[in-house]
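Consider the single chain below, provided in structure tokens and representing the form predicted alone.
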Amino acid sequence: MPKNIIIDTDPGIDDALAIMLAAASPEVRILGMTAVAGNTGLEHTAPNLAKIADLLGLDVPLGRGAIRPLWRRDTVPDANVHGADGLGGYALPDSQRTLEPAVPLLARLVEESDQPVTIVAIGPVTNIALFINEYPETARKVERIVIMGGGARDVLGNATPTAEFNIYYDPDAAAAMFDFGVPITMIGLDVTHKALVGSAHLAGLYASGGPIATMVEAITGHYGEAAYSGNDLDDAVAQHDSLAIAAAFLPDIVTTEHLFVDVENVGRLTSGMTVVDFAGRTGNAPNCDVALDVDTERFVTLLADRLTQLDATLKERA
């Protein structure tokens, strides 16, 4: 039976090939997707997740959420990385969905739910925290969290070099959600920047030349450009929230440990650091699976086959 998710996402280019990945994955269920602030401004990651619903035909209730973390004011999108409409200047066509309101949405689909539900957090997790702190006994029906974000070990921080875009965004939010008790899995930098992902690695896809081929094409070459140059990786770039996606419906692919995770909100120097207790130093009980590895020959061909796969089947119904 498919597992049911939700998708709280702040599109994004790696949140756009994320989102292909679970509609072209038969293990999961899409329930809903939600939108929040991060990556670019909410006037661009609502939309943006409109349109990439329509593209990908998929009859699911869309929401419209945080346009700001919770209460902070001094951390903002990163244009260089996304571009200013979060797709890197691609262009799809305008959507004409109504977007709910996010919070509401989330408690709506967790209740009529048939089956448990995980939600896959691939931005900012803003709309998790007020959802929580809105509708708490419905909250605690979640069976799992996935969350693209943090670090624990290796490669700790993206937007500072302690944290993690995501965390940092939001980490009031963060804060909250690991101290709520909902088992979560945390898929951090240190992790993802081993699921690096290339136009070897697309070729298949690339040469069908379908919509799916075309649009990843465009907006991988951009997030190289932006967020890789320089790094003598070739052209291949992290599948940050790809694999956060693979991760909830093959928990597998990733190895992890289970582990205490707090939120550093006050420091002067590491605001929206994750800090995972190895060594139980905290006296805390684990609340956290932490991703420590990846199987990336694994996830590198998922990801390929299923974009592939996605795309004719998109050429057919064209």
Given for the second form:
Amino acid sequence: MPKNIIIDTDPGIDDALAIMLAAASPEVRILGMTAVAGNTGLEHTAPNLAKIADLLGLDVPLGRGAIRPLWRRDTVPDANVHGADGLGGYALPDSQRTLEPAVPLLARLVEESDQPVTIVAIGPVTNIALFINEYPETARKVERIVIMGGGARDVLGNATPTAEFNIYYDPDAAAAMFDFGVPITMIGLDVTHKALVGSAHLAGLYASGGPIATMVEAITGHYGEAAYSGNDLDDAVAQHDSLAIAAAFLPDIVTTEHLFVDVENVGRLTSGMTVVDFAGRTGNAPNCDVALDVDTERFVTLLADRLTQLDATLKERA
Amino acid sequence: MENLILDCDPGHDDAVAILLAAGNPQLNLLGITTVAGNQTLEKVTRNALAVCAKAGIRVPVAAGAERPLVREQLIAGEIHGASGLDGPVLPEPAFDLDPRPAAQFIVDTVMTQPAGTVHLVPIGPLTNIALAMRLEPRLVSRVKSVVLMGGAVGVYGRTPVTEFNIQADPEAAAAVFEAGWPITMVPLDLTYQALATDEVLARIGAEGGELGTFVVEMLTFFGNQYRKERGLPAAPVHDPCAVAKLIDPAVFTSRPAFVAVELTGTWTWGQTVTDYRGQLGRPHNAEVADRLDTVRFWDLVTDAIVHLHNS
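Let's compare: the form predicted alone is above, so bring in the form predicted in complex with its partner chain.
Below is the whole assembly, all chains and molecules, this chain first.
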């Protein structure tokens, strides 16, 4: 039986690939998707989500969520990474869909699901914090929250030296989520920096030539210029969000350690840092499965194969 | 020959740093200043005098700050014991303290030596250094370099994100990092490579005579505390790593970075935020030590102990 998931996202170039991966994977059933401000403003991420759902033929409820962080007014997206429109200027047809308010939608989807739900949050977790606050009883029924966010060791930050963007953008929301008590898997920047995917890996997809191929080639080309790459000699870039999706249905694609994590949300220099208590110095009980490594080859193969299959399916359908 | 003032809070690894600074013939130890840190000022000052007495070191010793600039005092009794130097029997002091406060001693010494000839090697909380900077602003341009043991980049000490010396007086540390003088930061990431293994201790014991035995007794206690309190396989002997840099610049490699001290976080106050990649848009202000030549390091330490024992 496929795992029921809800994707909370801020598309976002790597978000687009992550949604494609989920749509292409029989191991999951997407109950719905909710948009949040992050990689760019909600005025772009919400329409982008609808356009991507149209492209993929995903007939699921969509939600329009938080337009700003809970409290912060000083964190802003870096338009160099995803472009002002969030998809590096790639034009998809406008969607006619209506988006519902995201937080009641999250509650409804969790309540109506016939099995426990995993929420995969691949943007700032503002919607998740609002959901927890407004519907705590419903939120406790969530089986797990898998997030792309934070950093555990070596590479802690891309927004600042110690903070990863999703957590940096709304650290108060993230602090509330870590404190809530639902099991969390944290896919941090240090691990996603090993999830490098380049055109060499996607040659099969590009040869397929359908709508997924065209879009992925265009948007990863844009993303590559500003995103993290492991090696100047090739064009591989970190597919952060796809790794969180993969970890939601293939937990052993990452190795994790059960640790206490909290978010620094008042530091002048360190706001948005995920504080990971490796040695148990704080005395707090572990609340998070922190990814520390990834089976890169398995991940890259999975992403490439699934997107190629999806491309073939959509070509047929068209 | 490099001139230095060692500002310390002995402390087991501080004691080894004193021996290295006094026992290496390439270094000219102009004085030792003490600061509250690993233990109270009274205890660390007595310990500094005891180490000098044990090793026959005769340099000025001046006592400094009794508490941090702003925060409540932290001590590291769980690591260094009730005396600050538990383990061996400590001898009585062989001479009196310099009458000046440490900050004044630092100012007087640096200002009377030729410009650009004195290194400051702070291996405890940075209170004395910050006070000296404010007492004599010309100190900053007159000092040759500051090589400090403190901070952490990717491995951590008493909390998930901080190291003791910086957290014990973060405001002083922030002032030191913002001053604009050449700084080498020797963080826990580096000093965790300086493990006093059984082999290291056996060699010091075999070659260092009575002083070697004293060091082995010290570091055996220190190692037991680290095994018990931190789960490490042996004691990281942090402080002499900073001294060793002045003897042999190749004893560790380093990378330039902008380092700032977090003063306001719930979890992160006292953290050394280390920006290698220019994310904060600030010019580099420190070289951050990253890889230790452990063979070379322990050769230097052992040779210094042997030298002091023989002289």
